[in-house]
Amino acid sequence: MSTELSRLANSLTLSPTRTFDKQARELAASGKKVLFFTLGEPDFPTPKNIKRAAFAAIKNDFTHYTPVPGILELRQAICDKFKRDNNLAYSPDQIVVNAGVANSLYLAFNCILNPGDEVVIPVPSWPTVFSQVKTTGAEPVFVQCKEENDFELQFQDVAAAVTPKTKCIVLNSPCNPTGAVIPEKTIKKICELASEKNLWLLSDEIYEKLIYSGKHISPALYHQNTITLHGVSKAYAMTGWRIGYTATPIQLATAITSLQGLAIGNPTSVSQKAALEALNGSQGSVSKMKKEFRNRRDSIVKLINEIPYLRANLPKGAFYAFTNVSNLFGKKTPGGKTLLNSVDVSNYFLNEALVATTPGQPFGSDAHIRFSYACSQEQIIEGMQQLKKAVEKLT
């Protein structure tokens, strides 16, 4: 009996923003005094109304099986908010919980592609999708958007990239890493054009409520066959409660909950009470929380782009400042190696200057890296000094 892994196995790697997240806590735990700017994760507590719901759950023995889309209450909950704040009308039938966003990205996918499938992604973007697309059979088809554009998505590159193998288009606004923001008009084109061609489009919405400039529009409003991604992990700062939900027709609501059954079961039960908190109570925390984003992106913006070679825009949302580090090619660190690409900076600044980033080369685009503000002023402050001095090193 053969005991060899299958294809999809010995093709898996771990995500690129978990292998340099891993090697800089390697090196915090060494006793160093690493300054973090790697994951995506809120640094607030999570609001203390959202955990008194779920201390409730478990006072009330809400510890056991719910139904495989999630409970009721809670996906009548996300019907309600998608009505409230983007004028969409779903039914509870439609929305299924997922055990966070990348989990849903994945049943979705599993659930409309078939080998040979292509798959029209804008990069920058978040590497898992590119990953999770290749796990079905189907091919990632990048559309490149540019930095002197403020990597705002251009319709006429997405109908380029098109072809008669196109099964979806991705979307994601704001984006990770860049915080572009898709203007209507972009959106309205694209819907124009998925609705010509019959292809899904799957939008990612997981930032919606970190929007500092511009609108959001979901693209659901224009398109029926739109897979609508969203969560409560990043504007409630519940990353570590895993619960993410799709929005989409009845017919593909129905498979994502028969393939979710196969593979998880349900989403956790605590959580799902914890989320429909967030979605039903205040909202005065995420009020706040992005108050005090836009704060830190103003700051380290500014203390970027003063740093010589180095250069940033102005994001418009999510909490990412993607910075062309391609001035920096070339030059010497003070060990004699010489930086060829984004890996090899973002490894002189863990190990010169104690600042931990994620290369931009997995995002799509080798000429940046992206730092995570989710973090506290006086961290940003202080990494922004420690990588001035380690620039200056280089000849």
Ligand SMILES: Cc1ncc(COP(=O)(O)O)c(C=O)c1O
The other form holds:
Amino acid sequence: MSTELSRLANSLTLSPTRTFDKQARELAASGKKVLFFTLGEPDFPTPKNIKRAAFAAIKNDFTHYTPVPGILELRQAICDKFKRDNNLAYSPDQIVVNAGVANSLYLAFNCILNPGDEVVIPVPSWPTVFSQVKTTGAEPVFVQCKEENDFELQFQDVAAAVTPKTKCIVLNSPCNPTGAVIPEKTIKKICELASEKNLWLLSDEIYEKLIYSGKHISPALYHQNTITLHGVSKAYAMTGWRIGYTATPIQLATAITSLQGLAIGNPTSVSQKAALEALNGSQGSVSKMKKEFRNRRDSIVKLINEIPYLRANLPKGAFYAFTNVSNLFGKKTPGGKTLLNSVDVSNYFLNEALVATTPGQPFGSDAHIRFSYACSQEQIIEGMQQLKKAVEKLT
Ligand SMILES: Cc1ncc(COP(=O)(O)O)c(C=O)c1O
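Structure of the form predicted in complex with this ligand (previous: the form predicted alone):
Below: every chain and molecule of the assembly, starting with the one above.
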């Protein structure tokens, strides 16, 4: 025997979005004033009513183990949310509360996939999705969403990617990193295809509340074997509380509960009480944050398009501007380096303009970089001014 790590452990790296953020944080720690457009997390504090619910939970000693799938009150509140917002009827035994949607995704994939299965993933996509598929031994099959279609997923591309090995189709609307929203007619056709071929649909709806144009439609309305993933991180500025949830047919919910029991026992008790208040309490803070995100989206997209060689579409949802930087490829930096890809451009922007972004390559498009505009208007203005100067220095 040996003390070597497993094949899985040896195949793992830090998530690419975290890698670029880490690099920028190291530069900031050396005393430089770096402007961050990296991580997808709202800069707003968690709303006060939610924090009060968490304080009360601690005060009332709600600090012990809970049922594995989460407390019944919260699972009922999630069912009420689905009925209210999406016209979906779930019972609490179809809901499992997890430690964030990243965890929901991991549990769901591990409960449906076997090595050799194929999973259709529209790209550009959150890289965690395909990295997680690979850890199960299944194969991601990519469907390219094109910029000229506003990154909107096309039904015929999905249909062409389905093979006899396909087990699941992943949907993420609004999408990280493009902000694209899938129209209802496309969702319906994909659901028909999934029903006909007997496939799982996995729908990550974490940005549902952040849609500025277009309408959110849950595929679970049209296809029974849908795994709906949702959570409180983005809409309620609760990224650190780690609460996500799955809504599925009961048999899968039971499997997810068993795997969760092995992996984490239960989601954090105090965070569950906070999430309960997020879903049942006033939704005023969500509309305020959304209004502010829309203003920031309008500013950043306008300012990006004023920078020579950069081009960004107006995203319909989420809080990212996925920006085409391919017109910079071939240009030389003042240090004599030729920019060849999105990683080079991100690195140049970081080192020359102190603007931290995420290259598009890990999301599945090397022609782009991602700006997260979950930051202040002042930072957007200052950052884009610095970028413009950096671009003007290229020859
Ligand atoms: C599409 C998508 N799903 C899920 C998550 C993660 O959500 P959570 O904080 O609940 O793990 C992210 C985070 O960036 C995301 O972009």
